[in-house]
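This document starts with one chain, in the form predicted on its own, laid out as structure tokens.
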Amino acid sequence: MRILFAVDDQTYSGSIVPEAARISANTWADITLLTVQSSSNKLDENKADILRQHKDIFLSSIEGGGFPYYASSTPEDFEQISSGWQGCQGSREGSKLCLLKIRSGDTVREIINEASEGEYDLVIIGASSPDCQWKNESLDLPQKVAEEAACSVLVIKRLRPTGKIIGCLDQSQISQESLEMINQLVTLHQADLKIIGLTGPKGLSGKGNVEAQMADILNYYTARDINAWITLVEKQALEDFVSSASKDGIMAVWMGKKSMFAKLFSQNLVEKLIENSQSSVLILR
């Protein structure tokens, strides 16, 4: 698994570094900590220092002294590459990658470009609460990354205890990787899982058909000792349901190419979901 953790120098980025570390270590992922500078003329040393500090916190947040990542005792230098700058230290035999990168240009576009070029599975990004913004950036940066990235995106607005993950999952279309991503969130937060099935004119016809189609998803989680149950929501009530449910726990929405939710969730609804959520939103692809 490959994770891209996009950060800046604000508290909403720094405060979620331990959470990103837990997710990365638990999924045994290669991770890249990325920040963006506006000019490509020379390395912004302030941004390089921010990345070094975040990496120190990242490694210290993992039990076992940073394992499975390589923790060097010397400050990390940067070398110029085609897209910007990259930390020179990578990994050693038997460890996972923990890279530092600085790209140059528009922040939204460079985060999305890195996610695509690096073929990442997940982007993690923090955001201010309650307005869900990045300081000194264009409006709605976290929302734009979540909408446009080709991979899954986890937007974390506030770290708070949660006992519930609410998953809007297509009955038979969700990918194995997305099922596992939700599994990891449930495990990390020791939470219950509420699985949302869609009924109505645009969904599968009939409550019984939906329940039958979702049985495999439910069995997948119960076989892993996760307390999971199904709740059925009619298509016309989806927007009101999402608005209410996002206040109760972490929302996870399957938005892959074949997803029924991707067809029903307008761009405006995705923005509202991320903006109004009290904690985190996971957009799955």
Contents of the next structure:
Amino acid sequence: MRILFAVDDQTYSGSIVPEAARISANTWADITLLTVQSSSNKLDENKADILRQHKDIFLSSIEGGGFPYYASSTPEDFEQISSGWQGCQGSREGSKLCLLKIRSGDTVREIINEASEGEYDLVIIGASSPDCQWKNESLDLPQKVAEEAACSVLVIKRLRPTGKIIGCLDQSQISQESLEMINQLVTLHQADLKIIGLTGPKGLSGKGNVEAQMADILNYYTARDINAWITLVEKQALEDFVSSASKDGIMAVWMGKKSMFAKLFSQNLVEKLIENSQSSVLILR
Amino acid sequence: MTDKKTSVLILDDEPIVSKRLKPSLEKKGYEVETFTVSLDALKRIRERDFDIVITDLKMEGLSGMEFMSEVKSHSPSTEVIIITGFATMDTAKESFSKGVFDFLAKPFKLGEIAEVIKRAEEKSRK
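Coords for the form predicted in complex with its partner chain, given the form predicted on its own:
Okay, now the whole complex, with that chain kicking things off.
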């Protein structure tokens, strides 16, 4: 798995570095810590220092001296690359990558571009409070990244133990990658999985034999020893349900191109969900 | 004289994994055999050696960890790559202690596993 961790110098980024380290180390992932500077003329040393500090915390958060990542004994230098600057880390055979990168340009656009160009599977971004504002950025930066990134995005809000993942998983179209991302999240948190099924006046909603498709998803998880169950929600009540359920656990919403949830949710649901959710939100693609 | 193709065995109880990997690896010139049942794969590795084995961890019957031990005891030079949807530090460490070449958590892009296979191939040819 490849993870892109977008950060700046604010608390909502710094406070989730240990959680990002936990996710990365447990999934044995290659990770890039990315920040963005506006000017392309010269490396912003303050931003470089912030990345170095975040990396130190990242490595010290992992038991066993940062393994499987390589901890250099000297501060990391940066070299210019086409998209900005990249840390020159040393390496050790068998270690996973923990890269530092600084891109230049518009923050939202550059995070999205890096996610796409680097073929990442997951973007992690912090948004610790409803009024969280990325420094010098629009209020809704995490929302915009979550809406536009080509891969899944985990917006980490409050850090607290989570025993439940609430999955809005489109039973007829969900991608294998999304099912797998849920598996990893459930494993990491040792959580139960509540799967949301939609009902309308004619029963369960969706294309084809929805009942069988939902049973397939449930069987997929129970066969893998995940404690999962289905909760039915009326289509009209979905938005209210989602904002209320976000108090109980991490919300995972599949928003792939063919997602029924993406069609049913009002246009700005992702924004509202991230803004109002009291827990972390995983947008699956 | 022709170069012998690098042989790859893929074992995953989810057919979609092999369906995705096999054509991509064959296009890169690998000889690929796929299995969804661990006991069938076990029978096959007793019949012939593979250069590289890619195996899931959590499966009915023989687990990926047990399968890897069987592979290594039968053919120590085979490089084993673990792929899993349920990754933990403990399972990764256990895998490496048993001689795994690399450990990948799902989901992963084809490019990522292709790089790992290439490195495993280079090692197996040394």
